[in-house]
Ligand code: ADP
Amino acid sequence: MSSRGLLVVIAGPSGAGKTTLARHLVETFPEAVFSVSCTTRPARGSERDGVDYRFISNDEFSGLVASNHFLEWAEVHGNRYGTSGEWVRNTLAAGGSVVLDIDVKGALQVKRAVPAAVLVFVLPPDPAELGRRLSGRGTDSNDTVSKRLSAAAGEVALLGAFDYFMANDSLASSSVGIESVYRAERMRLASQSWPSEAVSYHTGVFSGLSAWKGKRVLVCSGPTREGMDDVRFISNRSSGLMGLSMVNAFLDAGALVTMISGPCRHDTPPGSVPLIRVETAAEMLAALREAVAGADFLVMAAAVGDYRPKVVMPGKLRRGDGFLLELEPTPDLLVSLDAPCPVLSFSLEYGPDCRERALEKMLKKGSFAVFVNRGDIPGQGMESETNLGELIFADGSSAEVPGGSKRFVALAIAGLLGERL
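Present the coordinates for that one chain in the form predicted on its own.
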């Protein structure tokens, strides 16, 4: 199973002590590395280019922005700062953890781009202490210190968007606190591959996983939304958990995974996985057409809505006596896509003839295999933490997928597919 890297973002007002805590993590945990940001500001004191920051010109920075080089970038107190997205994802994919020490707005940009990022907000005990620290470092003019203190109130207003808060009253206590956060996050199952201790209980189930090492797998997940107006929409109950579990399964097997996701509760793949967010069926089809070209395998776990309003009303419809909603079919994504690689489709069915309907869908869509499960049995289907079903192949053969958590079921599916491919 592959190792997982953790992306930790430490942010807070200038002078809060975030850089000191970031460096403490890197010095304490061998797998953690400090991200060296690009900046247009001049070096301070003993700062070294390539070690503390990459000091570049405004023109160079603008060029990197234009080429989508940055995971996040922002202008802070007249200077620009940015983090290389490619470097972060490559480091995480190799199993290393990345520690970022950036401004508050930059941290929120990172969270949008990498939902699995862990955000820690650092703040001194009170504004007076923050002022003393800013003045004490002797690198800023009185006017700059005043501007930084004024900006701090706006930054603190964003604290609620973070995962953790740390009152940085002393280096000793804050160091212990940041270590605790790091250790706890590393222990989360979402932050690690399927434990080897658990693999040994189901050795036969996972025997085909090694076939995926180095393969490029595209996973499409979650529901789609079709707007009625700018507020209301038609959708379904898909939580996205099965799709996210398939992402984790192929990642555990050593594949290079990309995720396309509709709006759902479970859209937080590991930080090394590029995430493409979409909303409508048409947007999902457009994203698939662009991303599938380089894929070796497509997992179509998305619950795409079959219908959409024929007319989308602007603004918000006012409450009244009711109205008629005329619907039209959405495109059948797999039929429209004509994927250049093998496809695993999913078929959630109700009633005793669910297998026959799943086979019909598989033939229509040209899938390599289909996972079929019942939506009318407790513990299966949408909004459930568990699943089980049958994996049917285009040649007519099939295999039962044992029940368990959706992540376990996803690993079993990936293993069975690996044995065939």
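Numbering follows the first chain given and starts at 1. Because the structure is a prediction, the values reported are computed rather than measured. What changes on going to the form predicted in complex with this ligand:
The residue from 170, 204, 48, 42 that marks the hinge of the rigid-body rotation between these two forms is 204, the others lying more than 12 positions from any hinge. Superposing C-alpha atoms between these two forms reveals a rigid-body rotation of the smaller part against the larger of 31 degrees.
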Second form
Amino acid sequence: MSSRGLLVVIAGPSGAGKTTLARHLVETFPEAVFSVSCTTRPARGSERDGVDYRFISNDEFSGLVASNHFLEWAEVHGNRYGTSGEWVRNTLAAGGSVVLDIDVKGALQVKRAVPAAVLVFVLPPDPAELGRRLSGRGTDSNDTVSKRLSAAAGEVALLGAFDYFMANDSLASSSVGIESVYRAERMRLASQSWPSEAVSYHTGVFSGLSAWKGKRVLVCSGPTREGMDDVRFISNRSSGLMGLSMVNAFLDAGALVTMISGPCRHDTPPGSVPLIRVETAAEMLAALREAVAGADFLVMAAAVGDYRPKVVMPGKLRRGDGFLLELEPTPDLLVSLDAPCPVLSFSLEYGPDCRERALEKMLKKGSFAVFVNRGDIPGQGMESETNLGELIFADGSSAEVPGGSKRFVALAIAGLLGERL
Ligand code: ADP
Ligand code: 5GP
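Follow the form predicted on its own with the form predicted in complex with this ligand, if you could.
What follows is the entire complex, opening with the chain shown before.
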């Protein structure tokens, strides 16, 4: 399986050596590309439009901010600079690594938007050396150099939010350092799917993945929320990570994926995936009814609430004495939907009879298969980064899915399903 690219963010004070190290990375690793930022500052000396920066007007920059073009942007030393979000996402999705050379505030924005980004803080040995490098570069006036120097302490104060620190003393050792960070990150299992070497030991499951090429897969994910009043709601602990991992697994296998997601932390699929956001079980059912037409397969990984308040109070319930909240059942989505395509359902179970209960549910819902995991065992299910469980098919056969990150578990599930389709 192909691995996804890395998003490497090199930040630090002006003159720290970010551009030097960013250029070193893209020259060393052929899949790494430099992100050309937009800026409102005028071009200096030999700088070329589209190569060093995209030099744009203030009005043009404001328009791009308003249209959400930027993954991050910041005002740095009196000018605005920004990184194109769509370009970064498309490059990563195509398997490339992206290297950003941006200021510290921008780097922190990137981490919020893309938690997998690798943040490297670069700093020369001391402020005097930083000053010498800034002046030695010969691109800035004395006034600009002293402004940039005086901003450095504030930028250094934020280094605790970074993943790596790189002392840029000699260029030879910091070049080796940044290469080591890049190589180590490429080897992290969390940033890649199954390495091809490992795939060769499990050819059955992975040949199953090829069955999904060109298939239209609808993934329904995340928790639902049912309002008590305009402010409070009843929900559950689903993070949406398993649903998102299923989306990524089917994408890796070449399927055309659409996602329906309740409100959750992990609901941002790659840019190519249409995302329909919903809140309540009733909204999820309506979205499913519309999106399921034409789907070849439905993955029901959503944690749909079973109950909702019978009456939703307008406004905000005032603090006072206790009160009884009357709940009514929500519709059973799969039973109401009667999907026109095979369905994988998920069943989170507690206690010893979980397999039997999951089987019973699968038959009632008419699913093609059910993935059962145990909520009462740590490392499985909601709010966990990892999962493991059993995939049971309607014909009574089953397969154990070994534990691992949800991304790995999702690939194994998609492969096992593909084998049976
Ligand atoms: P930044 O992109 O962080 O503003 P640059 O990469 O432009 O910084 O580096 C600032 C100046 O310092 C450049 O002239 C560069 O050639 C020089 N430089 C970078 N790293 C080193 C180093 N390790 N030793 C000496 N000079 C360096
Ligand atoms: P310079 O004007 O010297 O090229 O860059 C000034 C500062 O702006 C540097 O710290 C540089 O890393 C930062 N910068 C360049 N591009 C971007 C960007 O797209 N976003 C942010 N936040 N900072 C940037």
